[in-house]
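Consider the single chain below, provided in structure tokens and representing the form predicted on its own.
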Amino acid sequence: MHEDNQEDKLYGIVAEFDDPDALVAASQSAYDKGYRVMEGYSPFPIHGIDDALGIPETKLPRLTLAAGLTGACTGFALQCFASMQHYPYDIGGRPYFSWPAFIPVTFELNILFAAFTTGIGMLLLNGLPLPYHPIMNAKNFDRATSDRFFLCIEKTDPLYDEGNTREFLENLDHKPLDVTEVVEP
């Protein structure tokens, strides 16, 4: 944590837990209370945390489907154009539109477009790469990758009030180990 000085500004308040169920319960309580700009941090995926935090469904599956279909249509159309218009060539008496021969390239472009869209879309939708985040200044946050669970309510939340938010986090049913402020330099 940085030393207090004039240039540090408050990012939010973070509660530290030693149990994943406590994080889910705290997240659900905060959501039920009306907090919306918050984030949970855990060393592993936790079932139910997305619903508790109010995180909407991701757009990535639809993007992947659209890209896969685009790739398949592109591959098929490219081969149709090449074999029927651009370079019609009679091979063994087959018709110019011999769709069974087009399947391997159609499939490969389907997979190629979908894979690249999934990889790039995942990075962009998650806001990655993110080499620095103010939550890294939180007390004990280095344990978020091993055995601690954190709930941070950000200052930008419309319901945020430093005193009331701190009191809310301190008085949760599953008592947090610690409630501290997060500052960003």
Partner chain sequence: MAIENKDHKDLKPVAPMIEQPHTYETISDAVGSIILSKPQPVGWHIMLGIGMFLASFLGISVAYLFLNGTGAWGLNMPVAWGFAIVNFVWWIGIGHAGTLISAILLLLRQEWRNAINRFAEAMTIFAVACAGMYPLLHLGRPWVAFFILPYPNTMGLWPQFRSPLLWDVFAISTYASVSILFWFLGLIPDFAMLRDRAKNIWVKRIYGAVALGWRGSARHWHRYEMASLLLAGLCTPLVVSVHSIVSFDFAIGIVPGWHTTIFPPYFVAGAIYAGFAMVLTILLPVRSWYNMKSLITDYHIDNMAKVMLATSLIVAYGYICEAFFAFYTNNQYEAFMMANRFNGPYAWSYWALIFCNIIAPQFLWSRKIRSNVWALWWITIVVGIGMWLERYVIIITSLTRDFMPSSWGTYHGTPWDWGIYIGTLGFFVVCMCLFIRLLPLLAVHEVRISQHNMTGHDHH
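Having seen the form predicted on its own, the form predicted in complex with its partner chain:
The following holds one chain only.
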């Protein structure tokens, strides 16, 4: 570790705001300016930031639908197999394929599969759990879960240029509280 001490890894440049609307406006300006590899950080979901940052629509609903259908089919097939094939039980000549009685379990498995796919799918698509992320080195970032709003333009952005990007962030309409570099130790 000691040999790259003098040259710490730069992650990006971050602007700090105390107002969610300022973050949305800053994101929009950065997007209009042509920045793409950037991310907003906020203590609660902000209306309109998805469009400002150009975040594409998530595919989570399709996953949920697929899992729900899988769950329903699994539940129905399980009951049909058990009650018709593997352990048919004649109760006064009633039909083995008594599908109305199979609906509750089918429905519950539909919900079970869909809900867990939604929850776990959301976490995995977000790349969580992830105990460490470079942005956590940003100044004041422990307030990103409480009352501060951050916009980080990352070094990997094609338009990223140390001087210009800093100048752009410092001269936004909503003045940020602070503009700092995020450096990985």
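Being a predicted model, the structure only gives us computed values, none of them experimental. We call the rigid core the largest set of C-alpha positions that still match within 1.5 Å between the two forms. Positions refer to the first chain, counted from 1.
Taking 2 Å as the criterion, Y96 counts as shifted between the two forms: its C-alpha moves by at least this amount when the rigid core is aligned. The Cα position of N110 differs by less than 2 Å between the two forms after fitting on the rigid core. Core superposition places the C-alpha of L78 2.9 Å apart between the two forms.
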